[in-house]
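One chain comes next, on its own, written as structure tokens: the form predicted alone.
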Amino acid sequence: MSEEGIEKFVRPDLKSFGGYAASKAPETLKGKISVPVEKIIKLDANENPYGCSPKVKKALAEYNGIHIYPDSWQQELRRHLQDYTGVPMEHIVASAGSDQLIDLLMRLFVSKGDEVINCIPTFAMFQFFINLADGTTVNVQRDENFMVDVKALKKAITPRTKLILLATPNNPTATIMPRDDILEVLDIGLPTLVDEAYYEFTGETMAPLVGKYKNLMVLRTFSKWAGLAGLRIGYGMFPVEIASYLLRIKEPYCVNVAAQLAAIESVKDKDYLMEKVNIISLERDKMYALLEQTGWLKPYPSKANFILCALLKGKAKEIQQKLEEMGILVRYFDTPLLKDSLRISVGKPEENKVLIQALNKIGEAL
């Protein structure tokens, strides 16, 4: 074999593939910072700090069917999702996190060179899966308030456009896209994906229109509101024809039995979980006011479970590192569209208090 070895067989378009920088697991910092792992405050991945429903823990502890493959057609899960969403189950497909559905949709619609419209800055996994599908990204830059420029989006469409990607609330900006703007995009007629990962924090959804618009696809997740991020469970609502394709091209057992059980128990216990969502929302608004008072951070309005802040002083990477040394994990951005910005997930009241104290201490030295 040549000096290049096995790499010569790798797809050329993937040789420069950069991957995705995920959040940090607290245990990886053991011995690297002075704070014990169990004391680390994790505010870097928009997780639910209260965790899952107690009914989920009980159901998982009592479950005795781990040795049996899950139902590949997800029938019981889809029936419960039908009750939760009000959308008939024939429109619904579940997956190992909503990320997997983005991947499947790329495989379904995008061939080499096909164009996908991406409204930046937005969810990084959109770009990840466009690249993986060897598609061509057409970036439409959001305005100064991070709103989608629908006129610019329309101008960006060509005969090669196969898919339009929208997120509301958007990650990492927490911006909500007005319903009328989404409808204007849908009227174009191209396949349009609306990612509603933070739906439970807003109550605003396009799901009831899935049967009316033959090009509308809506994604949701159990990671944020239901505290199931570690089990990887999401779902989407699609035109029946597209749902049928997805059920055929997905991995047969893509949602494991623990995730299916946890999702079902979560929707059964939605009142408990929505109480926690309301607490997080109240804490978010309190945090916003306190971040504004620092004098060196500019928080943007949010309807999700996180807040994006632009730095008026200092460098985002340095601030993130200082917080990490203090046992507080947040995300930083340093791209042209998000120059020196921090994204901070909303934690429990006591965690948010420690965060604000740390930021105030850092701010005194700037």
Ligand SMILES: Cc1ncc(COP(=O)(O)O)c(C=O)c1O
The other form holds:
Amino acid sequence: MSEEGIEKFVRPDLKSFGGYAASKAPETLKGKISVPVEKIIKLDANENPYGCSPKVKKALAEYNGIHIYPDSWQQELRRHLQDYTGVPMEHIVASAGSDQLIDLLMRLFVSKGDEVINCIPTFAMFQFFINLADGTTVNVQRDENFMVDVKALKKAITPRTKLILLATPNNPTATIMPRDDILEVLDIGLPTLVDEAYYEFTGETMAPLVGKYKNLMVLRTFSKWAGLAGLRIGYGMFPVEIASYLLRIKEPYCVNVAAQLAAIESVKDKDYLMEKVNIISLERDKMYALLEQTGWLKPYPSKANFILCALLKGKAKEIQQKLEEMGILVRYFDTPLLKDSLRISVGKPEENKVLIQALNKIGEAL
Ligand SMILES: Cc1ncc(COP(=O)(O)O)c(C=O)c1O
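Could the form predicted in complex with the ligand be shown next, to go alongside the form predicted alone?
What follows is the entire complex, opening with the chain shown before.
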């Protein structure tokens, strides 16, 4: 059968599926830029520049159960997550990155033509998974400060609305959604996901209300605060009935043994990790001031481990390219709702210093 022949069997709605513009792996730049791979400063995916806890490394090095499937019920991990979150384990489900739970929630709630409320601009994987589920996205545009327009959100609800997606802090804008606004959305009564990927940087959470609000679902990850992005481990807190569905529909071994072990060791070593979170937060505030001082970047306030900047001069794509040539990776946006903007993750002090020097140099020529 020719390739064209087999393509006609592909789901028609996926023929135009664009995929996700994922962050660049530094090794793919080998030979393309003059900076050696090990010197590349990676500030494009909100990862943790300090890496994981040393206890995670030790536990992984000593682990001898790689030939055995993981516990598909994630009992030990969920018990530790119960201690960490204060939410009983019947409410908790872990996944291969929190991305996977977004996917599972779409599969659980959304059939073809069902509507999902997405408050744009926001985390691009929301749209990705709505499309993958063949759902219909109902976009609710954020206001000029990137706050969720709750009034507009309410107006966008129809009998086909199955899910409301909220991220706080929102990626890429870093906007925090006020608690009262979240409560107002919860009062609508529809399934509502509050994505708290950056919770450890803000300390603000809806987790204590899980179970009390029958429609509240809270998502978390180990990718940011715990430095486990490469191992893929996230979790969510759900009404018990929803957690039970998710445990049944997930791929049984979706969280591998290394990821389960690493997450457990991370919560056991949370004081060490939170020290690093504090260092990153202090660095972020310094970086904010320095970005503002450039005179051509307008940073937006952030309590997360990244800062979004609007460009007052120049083109975001060109600046991103120039930085890449200098061995510094950042993310750029140039869409109708996010015109000429850069999202910069907070690195180690010495990395941030190089970034600011590079931006100042670029700025001189603008
Ligand atoms: C808001 C938000 N949610 C979810 C994720 C996905 O995290 P994970 O690595 O756990 O899949 C990210 C990662 O950037 C994010 O910014």
